[in-house]
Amino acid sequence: MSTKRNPGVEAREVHGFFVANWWLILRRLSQLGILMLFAVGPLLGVWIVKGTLASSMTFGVLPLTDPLMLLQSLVARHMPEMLGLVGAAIVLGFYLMIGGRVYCSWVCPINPVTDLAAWARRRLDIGKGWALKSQSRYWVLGGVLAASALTGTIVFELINPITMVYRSVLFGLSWGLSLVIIIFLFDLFVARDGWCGHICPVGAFYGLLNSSALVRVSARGRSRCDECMDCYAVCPEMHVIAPALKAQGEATPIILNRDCTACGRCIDVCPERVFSFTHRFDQRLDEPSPPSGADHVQLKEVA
């Protein structure tokens, strides 16, 4: 039976609570601890990281840049040094590596606001609203580039919503997250996953990058799919779902669609145990599961 309003009840009915919300309890600690580890510098004095996720300096060594910020400088012809040269080089081999959306849903401290407008539409069954397509976030992305190399300015950083939280996080400026609850609304009442999944840039860049992922998660368990659809009902880009889920025959069961950001939440809404994480290289299919007695006995009468 479908849960539309509250995908993950049989789920946590069948396997409890922790077990389904296991992944979900994951990324909050990670983009919790994340906003921590820049956040003890300025509030107690013992500074791990200094600066924001768009540049970053880890206990004075380890310089971190995020590379679409580095693209938006060397398109307004500015010339980054080279710490932060090689800081964006750290972080574009490792999303290359691991997967760029995973930094949506495990670094970003917007995901938790758009998980929040996300669950609150189910709850509130507010219908799909806006149809916006998925190719517009790469216009966004095209627009952004396209105005910094206008203005010769670091546009999109007037206006990131990530930064402006660690902004206001870090040095008290409230004023921020004004754009923050505006996207909470957008999301709320006008297009589901409207800002991840159809505006956002840096999303739009962070998927480019995904395409060589390693970290996959995997439909393994197809077999056992009956249909609930839940899935699909917490899924933030539920059309990377269904190649995996409803192939037949020696088709990958490896979602290896860019846009999965590999959050996990499709491993812990299902009952069946469908879905897992694996790596890109994984072909194994579970093996189907034996009819219930009940059944059994129907297919010897059929016989």
Contents of the next structure:
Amino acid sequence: MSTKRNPGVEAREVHGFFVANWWLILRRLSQLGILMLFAVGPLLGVWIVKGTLASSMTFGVLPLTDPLMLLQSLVARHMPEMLGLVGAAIVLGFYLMIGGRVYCSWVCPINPVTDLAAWARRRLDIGKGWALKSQSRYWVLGGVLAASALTGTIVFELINPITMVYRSVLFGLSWGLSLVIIIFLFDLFVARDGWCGHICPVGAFYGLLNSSALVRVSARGRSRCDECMDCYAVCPEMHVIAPALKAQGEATPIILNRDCTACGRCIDVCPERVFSFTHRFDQRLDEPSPPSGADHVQLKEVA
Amino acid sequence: MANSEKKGGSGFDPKRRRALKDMATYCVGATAITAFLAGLGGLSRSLPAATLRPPGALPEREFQSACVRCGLCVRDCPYNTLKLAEVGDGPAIGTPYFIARSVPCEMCDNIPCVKACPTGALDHSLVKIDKARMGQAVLTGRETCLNMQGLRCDVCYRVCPLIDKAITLQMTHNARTSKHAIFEPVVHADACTGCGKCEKACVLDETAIRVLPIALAHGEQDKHYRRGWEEKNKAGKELVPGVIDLPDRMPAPPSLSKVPQ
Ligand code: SF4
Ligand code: SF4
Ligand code: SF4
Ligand code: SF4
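For comparison with the form predicted alone, please write out the form predicted together with the partner chain.
And the full complex, kicking off with our chain again.
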């Protein structure tokens, strides 16, 4: 199966630019907006959130700490202050509820970079590249924790591209940003969705918090699917779609695989509007529409 | 399927073999990643002498297991003393430090940097800034210091927030003029916080007084050393009675015999 070079074109022609990019636009606004909440402090002197994604303080009252950072600290045998523990508990609770990988799609500043690489890869028709296993990231996560324990340092912070970007914007440009370029090139030329889908230990960690995610995508309109494959082509974790989309009868239409980042791109690019955001207990399925022909023929021609 | 089960009996199940191979690949990969990261972690554990940690910072090793590089301490320092390290600055990337000669620590009474730290990398048990030990000042340029040449600069002494405790002027004879005094700036480790105000203020092009890491500056005597005179006082008597007091070594070193007459 060769990936389609330009998923979403059909949806755009049928539903217009905004509908076909709605969740993408919202996500970019969310990613940028969160960075701006931090950045208006150093840039304009309006202090809303201080610190970085590693640990922050909002309006002087709400502490937030990255739980993976704290976990590395714990295995490096340091017992953090209450402030950090409370902050990590809040973040942990939040993502456990709505779904860990919402972090990847809606917060992480690396996501636009790897999305761009994936887009360019499709346009240049580079194909799948190095076929890393999607479980590799959990071994990387294990390696990070082992190295933290061995050296007694918070080891991933030495190369964490996520906080590198934040520090560069908030505290001054860093050479660490070159890592972001390396990740871009890696995703573009070496492995499709290589970093976020296979390597990033932060994504792996938040993936572990994703098993009970409340916010999920449902393929409730799967009876309308005409197998254009656009959703597969655009999904950064394409293996998560089929079980929900191709299931028969009463089987759940919810994408339950914990790798799903809830990015909503499948919703956007599907010309048949098969997918929608919902909660994980929503088992509703759309009634199969009578094969009225005309519309479908027209869509096929456009494609 | 049945076929593979049969083969399984003879230890040649291709499925199992694939799984084993995958497992081996993962293990090798994870080991390589661990080794790579551990190497990086090891490399970044040292702290150059010119860079100082904020007040209350845990000893460097522990600091690196604690600091999440959030920069909250940097944000709450009212004097912009602290910076987050960049590649090449010396300290592990993203960790807070300061260079005394650029911006020293002003020793805030309420220590906002420590209060802001969410992890305890800056130890919250530090509540009196006078107890901070960011380093220790040392008069490294005894031959360039103006006071040591018999002039009255005194600047480092006067700017010290713990004047007359952390730094004093010690009067000695000026052998050059033989009628004046030398007021030597002397730092006292039991009071010096390492804030770096003296280093910042030194009037020379290159400072003659520097804050160094305590381990580098202070030295440490062997734990088993006993000072004879202290033991004698404790015991109330000579511990080894009848020690012969040998005459001092002769000849005296040339530097002593050249004292002007
Ligand atoms: S996988 Fe990692 S880099 Fe990618 S979006 Fe998630 S946290 Fe960010
Ligand atoms: S004590 Fe005050 S001046 Fe010194 S580092 Fe902390 S906040 Fe800055
Ligand atoms: S506030 Fe604490 S954890 Fe954050 S950068 Fe400063 S020392 Fe490190
Ligand atoms: S400020 Fe410098 S030159 Fe002046 S007395 Fe102190 S160390 Fe010497």
